[in-house]
Every structure is written in structure tokens, then in C-alpha cells.
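Presented below, as C-alpha cells, is a lone chain in the form predicted on its own.
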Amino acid sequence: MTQDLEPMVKVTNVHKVFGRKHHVLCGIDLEVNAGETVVILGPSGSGKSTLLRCINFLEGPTAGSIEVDGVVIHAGENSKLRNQQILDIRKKTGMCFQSFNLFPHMTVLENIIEGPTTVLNQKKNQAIPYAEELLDWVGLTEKRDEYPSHLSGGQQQRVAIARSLAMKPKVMLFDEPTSALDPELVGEVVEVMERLAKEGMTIIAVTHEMHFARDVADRVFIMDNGNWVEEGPPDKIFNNPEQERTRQFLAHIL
């Protein structure tokens, strides 16, 4: 007997206000299967990295609720279980920003393990070897007893990519991850998000690198003014799409 499967991660009707004027998210609702990678577009400013945020709690949303494999958080709330259940869902999405955010003063393997050490408790001896595989399959085995002042822009974001990972998250949450790097570099670090995600990671990224949206993503959601505009399979959105703003987006893109 087969039974609908829930979402890996549902985002209903949430909003997120800055100030008292400032409305970056409207009403923003998303669900995205186990496995699933989706791409978010749209301008500048336009909220994408706002909603990424409020899916892992760095920001809290206004209204609206957010759930990550089946953990749910309803805006506003504020009690011991709330806060709780916060940590659940970090625990559940990793994410790798802009900037890379190591910590200058660790090693790359003691940056791997400190997420485990510390908020699972595992010994080191659990969690280095879990970190080696991870850095054999980032390609930076040879680093990992290097600083992050030592390495490339890169390398320090397949790193903060391992790190994520040391967790065993459910979900992925990228923003902007190649924006800081140098166009060469580029390619290493989406090389290993296509990775990511043909082996069954879920995945919501926020970001430019056309080739990913086109031809890693399953769906291309296209946001501006804290709004959908339209969203559907890459074919569609690149190829075919309805709505005028999306046209004239990708056409300064593209």
C-alpha cells in the first residue's frame, strides 16, 4: 500500500517585515520533496536570501510556519519547546553562505568537526573519521591540516560544504555560494553541489549559476518583491515562461 509522503520541507503563507514597513516576504508558501533540488531566481533584493533564513530559524519569520521533516514552527510562538525544536531544525538543514565562515584559528578538520563535538557530543574519535571521508569526497583529503587562510576561495567553500555535512542534514540551503569567488573557481564548488544532489540531497539554493538552475534543479521558482512570479520545471522557465517579469529577468541574466 503506497501513502502520500509528506514534504521535506513546507513553507506556508509566511511573511517576514523588517521595522515597520519593510514587507521583504509575502505570503510565501513552498513545499519541497525528499530528494528534490529547487532554485530560487530573481533580482537583488528581492527576498530569496530572507527565506532561506527564515527556514532554519536565522531569521524568524512574521507570520506563517515552517516545517522541516515534520518539525513544525509556527510564528510568533515563544516557549522552552519552541526553542527546542529550532535546534531540531538546524540540526536538519545545513547551510553554506556567501562567505565561507570558518573559523580562522582551527584546522580544516577540527572546522569538520566541531559541529558534531559540540552540539552532538560525539567523541573525536567518532566524528574524525566520518570528516576524512567527508574531505575525500570534497576532494581536499591533502588539506586537512591546513588553516583556511592557506587555501583557495574555493577550497574554503567545498570546506564549509563538508562541514555542513558533518551533520547528516536532511536538507541543503545554499545562498549564493560561488557569488564570492573568482570565475575559475567557480566550477569546483558547483561540481560538487551537482554531486549533492544526485545523491539524493535535498536541496534549495539560492543562485546565479545558470547551468545548475538549468540542468541539476527539478524546479525554478522565480521570486521579486518578496513574491512568487512563477515557477515550474528549468525546460519551462528558461525555455517557455508565462509571465513577463520572468522574460524580462532572465533576459538581463542570461
Given for the second form:
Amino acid sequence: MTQDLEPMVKVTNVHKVFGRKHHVLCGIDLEVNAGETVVILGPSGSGKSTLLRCINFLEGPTAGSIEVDGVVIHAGENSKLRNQQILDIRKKTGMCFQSFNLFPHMTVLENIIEGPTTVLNQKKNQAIPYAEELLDWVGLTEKRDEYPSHLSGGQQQRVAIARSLAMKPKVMLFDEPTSALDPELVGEVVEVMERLAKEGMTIIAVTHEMHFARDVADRVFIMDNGNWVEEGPPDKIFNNPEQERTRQFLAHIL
Amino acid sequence: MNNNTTDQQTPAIPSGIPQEAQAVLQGIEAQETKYRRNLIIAFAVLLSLMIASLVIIGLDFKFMIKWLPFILTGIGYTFLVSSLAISLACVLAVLGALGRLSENPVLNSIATSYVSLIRGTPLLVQVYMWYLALPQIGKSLEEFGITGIQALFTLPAIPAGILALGVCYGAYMTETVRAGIQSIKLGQTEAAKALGMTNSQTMRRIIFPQALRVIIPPVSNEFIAMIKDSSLVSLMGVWELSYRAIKIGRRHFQSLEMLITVAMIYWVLCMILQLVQEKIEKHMSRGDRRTQ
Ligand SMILES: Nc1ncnc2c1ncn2[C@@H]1O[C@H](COP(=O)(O)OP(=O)(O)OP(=O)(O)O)[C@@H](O)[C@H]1O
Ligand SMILES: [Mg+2]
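Having seen the form predicted on its own, could you now give me the structure of the form predicted together with its partner chain?
Whole complex next, starting from this chain.
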């Protein structure tokens, strides 16, 4: 594993307040090194999605700062420069959603080249070879010209992963990528995530896929009520947790 | 769907489908054929009844045919006015919808008052506003010392008609476009943003193309309504379709013939537009599960 001096993602004392007083994140710190895979677990409503969405500024943090691959943004006022930095961070991070969110008016291939052509101004024929490589990598070459509505959930999620990867991101964020899937389709998506981790992608995943958390993650974080309860290597978290709260939570989901 | 069944039936019975199922499939097909046949018969009967009643009331068909070319030359104006007006309306509708959805208070209030004012007043009054009242405003402004403004504000009938119709339909369509944009799920915007798209890229590439599918049917409806409302420019003395028909009808005391003629022309125009609409909708719905 490569260990840079600076972490790839650095979340510093991030707070998120919805409305005036719904305090969802209460001073979260998180450092993820390049190539590391981190899994976040926690009860529903504890703020896991909100944290992921703060990292790529789909939600603006109320306080604190976010750093991705050297781009630092502090919570607070909008400015031209800051908006540009937000776009920079988004280009460096890919995100996969629970509900896939493929673009239904575009074919699989068009979905994948949309980022490179629109955001990175690549020519179509410049973007297509890499898109085809990615399609092959997620095992969907034969679905190249299908529309998303003709694919199964597992296939859609794999296309969504390819769409994110087409931007050559430094970090991938996964927000419960398998929880909208039928049980028999979960495996194919987890398998792709696993290969991604093996190839050295930096990954932050919220997932209740225990195999992924146990066998693929380098570190597991437990969140409750917008705070970290505990963190550590999966071995320690699952077999020998320090906190009573972790024990309770794991007993609940295992 | 019909194509599929016939395609499968002609080259022998596909293997694997049991005998009873074959019978059911054939039953379904027979029923569909019967339904189509009855539908055609019903339409034919309706049409002949209409023609018969026209003959019975003693319509002067020779007169109608004699004046048909003269009335038809008015189609040019009708098309000119309604196509330019609908183009203007589309532009205004998109701008209006963006304004209505904007967080900028100035843009938002302008768009909101535009929609409210125009939808709250009769089209007829608006037509006269552009044609008769605008020059008066120009005159007052001229007296304030802005030279040349009165001439600018004195519009010929056709531009006044195009502006009146375009601005009016733009207001109604603003709401259609806004609703269409809002019907697209938030997840689409988030996926686009997560890729690093700017707001305008997200709107242009992701939201608007999807909203268009929702918007096309009501907008075609508006266009069809506009073809007919374009006859309002006859109030300003433009020789378009209905003006010609009414003039000739009055002059020869054969209004019934002329009105029926012009009504048929509008009807045919609208049926053509509806065909075009269906073509466009079919094209837009690719990627939709239902079309498979
Ligand atoms: N846009 C929003 N506006 C207001 N409240 C929100 C918003 N998004 C999330 N919340 C609230 O923040 C809290 C944390 O939500 P979040 O989605 O981060 O939880 P989660 O840990 O991802 O839960 P789950 O496992 O159910 O996905 C919840 O109480 C939720 O209602
Ligand atoms: Mg969540």
C-alpha cells in the first residue's frame, strides 16, 4: 500500500446542521490514505450518507474543512474560487448511489462518456476507447448500446461504477451501493468493488456487506449520532470491539 | 406489438410453446383484428353520416370549391404567425421556467409576475394592447424626449400578433416547462454534480433533455391551440384563413359553407400536427421500458 505524506482525504472537525438545530454531524475527523479502503458502519440516521455527501459537497458542511488530494475547502461563504474548488474535488471523487442514478435518456456507453466529454471536454472518439475498457472491466461489454431501463439493478450499478471511473477519480465514495439490489445481484457489485480496492483505489464505503467490511476494508469506522464510536482494523472491530455501543450495533446487524 | 405477433406467427409455430398456449395466442390475435375492423367501420359510418347531413342541409359544394384556393392562400399567414409565435413562446417559457426556479430574487420575481399578469388577462385584450395601446405609450415616451420611440412602438398587425400570441403562450408554457423540470428526480442532479458538472451543464445535458419528454405533449397541445388562436390576428385586418372565410361568407350570404370549409382546413392542419407530435414522442421515448 502506498503511504503518501499527506492523506488522500482529510475531513477535519466537520459539523453539519440541517435546518436550524438538527445537528447531524458533530465534529467528524477522518483521514484516509491513498489506496486505503475504509468502511463506515452505523445505525440508520446516524449521519453516514451526510458525511459522504459532505466530502464531495453535495451537502455543504456547516463547519470544518474537507481536503481531497491537496484541495482544501473550508465551510462557509460561497465565492467564485470556492465553487471552482468544489468542482475540482468532484472531479477527483467518484460517487455511487444506492439508487444508481444512471441517466435514463442515454445508452450505457453514453452514460460512461458523459463525464469525460462534458466535464473534461474530451472528444467523443477520444473518450470511447477508455469507456469500452471500463465496460469490459465491469463485465458489461455486450450492454454497450442498451438503455439503463433494460438492465438489472446489479448491471445498472456496475455501469454507474464505470461512469464514475471514467473520470479517473482519486477517491471513490460508495453510499450503500447494494442495498437496493435483490440478494442474488449483490455479489456481482461487491466483486467489482473488491477488484477496485485491490487495484489500489482509495475507497470510502458505507455498506452493510459484511464480507466487504471484513475481508476488503483496511479500517472500519462505527458512527452513531454524528460521532465516531470506534475505529480500527476489521479484525479488531468485529472480533474484539472496545465499546459497548459497537457490540450492540454489531449484534443487531450480524 | 402487433408486428411482433405477426412476425412470430408467419414462420411456422415457434417450438417450445405448448398447444393450449398457441390457441390462446391465436385467440388474442383474432380479437385484436376484430377490434381494429370494428373501429374502422365505426369511423367510416361516422364520416358518412357527417357528409350525408351536409348534403341534406343543401350545402353549396361548388361554391366551397370555388373559394377554397382563395381561403387556402391565408394558410401562409396562419403558419407564419403561429410558428414564429410558438418559437417566441418556447424561448420565453424556458427563460420563464429558469426564472421561476431561480434563487435570484430579481429573476424570480420578474418571471413570477410575468406569468401572473399574462395568465390573468384575456388574450384579446393583450392583442389590442400590443397593437393599439403600445403606440400610445410610445407617444408619451416621445414627449419625455426619447426620439424615434413612437415609430418603434407602432407595430404592424403581424408583428403585433406574433408578440401577443408568443408572450401569452410563453406564460402558460412557463408553468409547463417548470413542472417538467421539477418532475426530474433529484438523484439525476446529484449524479451529474458528482461527476463535476456545473449547474448549467447539469441543466443542459441531464435535466432538460429528460424534462423535454414530459413537456412535449402539453407543448404540442399549446401549438395546436395556437394555430387556432392565430385567427385573432384577423382582428387587426390580416388576411389569414378565418378572415378570408368570414369575409367571403358575408359577402355572398353563404357563411355556413365558408365556415365549414375553414373549420375543415383547421382540422386537417391540427391532425397533421398531431401526427408530427406522435412521431416526436415516439423518438423521445427511446430508453423507456414501455417501448420495448
Ligand atoms: N437534506 C436533508 N434535510 C434535512 N435533514 C436531513 C437531510 N438529509 C439528511 N437529513 C437527516 O440527517 C440525519 C442523518 O441522515 P443520513 O442520511 O446521513 O443517515 P444515514 O446514516 O445515511 O442513514 P441510513 O442508514 O438510513 O442511510 C437523518 O436524521 C436525516 O433525517
Ligand atoms: Mg444513508
